[in-house]
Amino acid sequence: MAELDSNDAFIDTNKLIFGIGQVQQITGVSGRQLRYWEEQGYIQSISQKKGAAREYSLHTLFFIFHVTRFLNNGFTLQAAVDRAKKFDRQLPVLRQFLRAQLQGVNIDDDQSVLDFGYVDSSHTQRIYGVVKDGETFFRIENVD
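Please output the structure of this chain alone, in the form predicted alone.
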């Protein structure tokens, strides 16, 4: 199983910047919509010089993606923004948990297994998350 080191370098996502045209192409949201959302305070572009094209962070790009996903599921713009904000607040918790608990990942042809480490301090059982045939489940195994 591929082991993960908590000291592994991660990409500084603050340095990933997208122009308004790229955001339109990636998300399918028009420039007019993006400007409206910005005027309403739903999203924020990176500080820009007068006359320069708008630029957005990776974080904002993901936020736009989630707003769009909720809109496509029939929510009003305000409800979609509210749901995207809630999801956005959950991400740091998920990231922290995975960084602390995920011990490794093994990807085979028929399944992928995520090793979440020992279940308890006695180190007698390990817990795994399994992705197989489009399904997800946990598996606990005794350690010899």
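Given the form predicted alone, corresponding form predicted in complex with the DNA:
Shown next is a single chain and nothing more.
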């Protein structure tokens, strides 16, 4: 059985910083493009001053990655950026919901179960998310 403890401290992602060379390697986007995108206001680098080397946050790295994905799917740069931004806004909501609702994860040989806690304040039913044979579905069980 594996449990998720929301009190665990994870890596401070704000301290994960990438140089333009690293971003090129990871995302495949050229330095020329990255500078152009920044010039156009599509992306932002950490305190871009004078002729100093650009640094990108992990968040920006993810953003750039998403933009390229949409770009590869035929979207224009502007459209790709808009999509990436929309996707970005969903992440905090997903995180908040999971952090608040996910009580734990049970991993067995045949299936994995996500415990989402009680259905409502009556505490008479509990809802689980099941991952089994490549399928996912919910299961509600009565609590006695």
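Residue numbers count along the first chain shown, from 1. We call the rigid core whatever largest set of C-alpha positions still superposes within 1.5 Å between the two forms. Since the model is a prediction, treat every value here as computed from it, not as a measurement.
### Message
With both forms fitted on the core, check whether the Cα of Val130 differs by 2 Å or more between the two forms.
### Response
Where the cores coincide, Val130 still shows a C-alpha shift between the two forms that is 2 Å or more.
### Query
For Gln96, is the CA shift between the two forms at least 2 Å following rigid-core superposition?
Comparing the forms between the two forms, which are aligned on their rigid core, Gln96 does not shift its C-alpha by 2 Å or more.
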